[in-house]
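Starting off, we have a lone chain in the form predicted alone, written out as structure tokens.
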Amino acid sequence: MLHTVNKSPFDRSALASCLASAQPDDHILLFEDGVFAAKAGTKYESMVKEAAGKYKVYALGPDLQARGIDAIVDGVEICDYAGFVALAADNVMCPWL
């Protein structure tokens, strides 16, 4: 399953809800303001690092760039739009709003 998180963890609980229901072999994609969770040095770093040890965690590169995020949590992979499409095509999607 592909879980998509597009809300900042600083504003909403979408990331926490996603992680509470994610299962082994699931993928998590952070995009739009959800990429703030991938920023290194925030209070969410340990949560995201732990998640990256259990699941494949991705952050959309263009959204990281648009928000000026250049240092991300270890274990988070950066993907482009083509990668987003491939993830969506290969998985059932579960959006966390």
Given for the second form:
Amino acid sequence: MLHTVNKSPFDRSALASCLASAQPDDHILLFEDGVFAAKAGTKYESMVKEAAGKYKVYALGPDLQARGIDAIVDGVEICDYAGFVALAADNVMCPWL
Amino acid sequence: MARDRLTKIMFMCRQAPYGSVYAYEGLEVMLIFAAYEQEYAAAFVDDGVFDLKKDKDSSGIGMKEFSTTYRVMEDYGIEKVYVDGQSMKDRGLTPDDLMIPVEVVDRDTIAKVMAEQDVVLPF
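For comparison with the form predicted alone, would you give the structure of this protein in the form predicted in complex with the partner chain?
What follows is the whole complex; the chain from before opens it.
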């Protein structure tokens, strides 16, 4: 399954809810304001690092760039739009709005 | 309501850029208001602190890059810019990460400045 999170973890509980439901081998893609979770040095860094150890966690590169985020949490992979489409085509989607 | 002094107006910016229109609209409203001579202050708290993050490049998401415009706030007479220190700490930001010089304060200070305002506009 591909979980997508597009809300800031500081503002909404979407990521926490997603992590409570994700299963091993699931993919989690952070995009739009969801990419703030991937920023290094935030209070959610350890939570996201732990998630990256259990699931495949991606952050959409253009959204990181737009928000000026250059350092990301270890284990999170940067993904482009083509990668997003490929993940969406290969998996059942679960968007956490 | 007539006053024998300038109206004190504060812009309270709490939302991150791009994910919603609040940050962009807030910036536009600040600059429009600033054409009228009143006493202005701006506070950036919660995800609003990301509005001032420097080195943004929104070319990849097809959205207008507006954040460099925050640099004109001072010239427009919005000289008091407060940023919540705890919001920055939670998000791994330091004053060096921001594109304009700001006053980093605690929430109590922001609350006190808010209490002095005639109008608080939320974004």
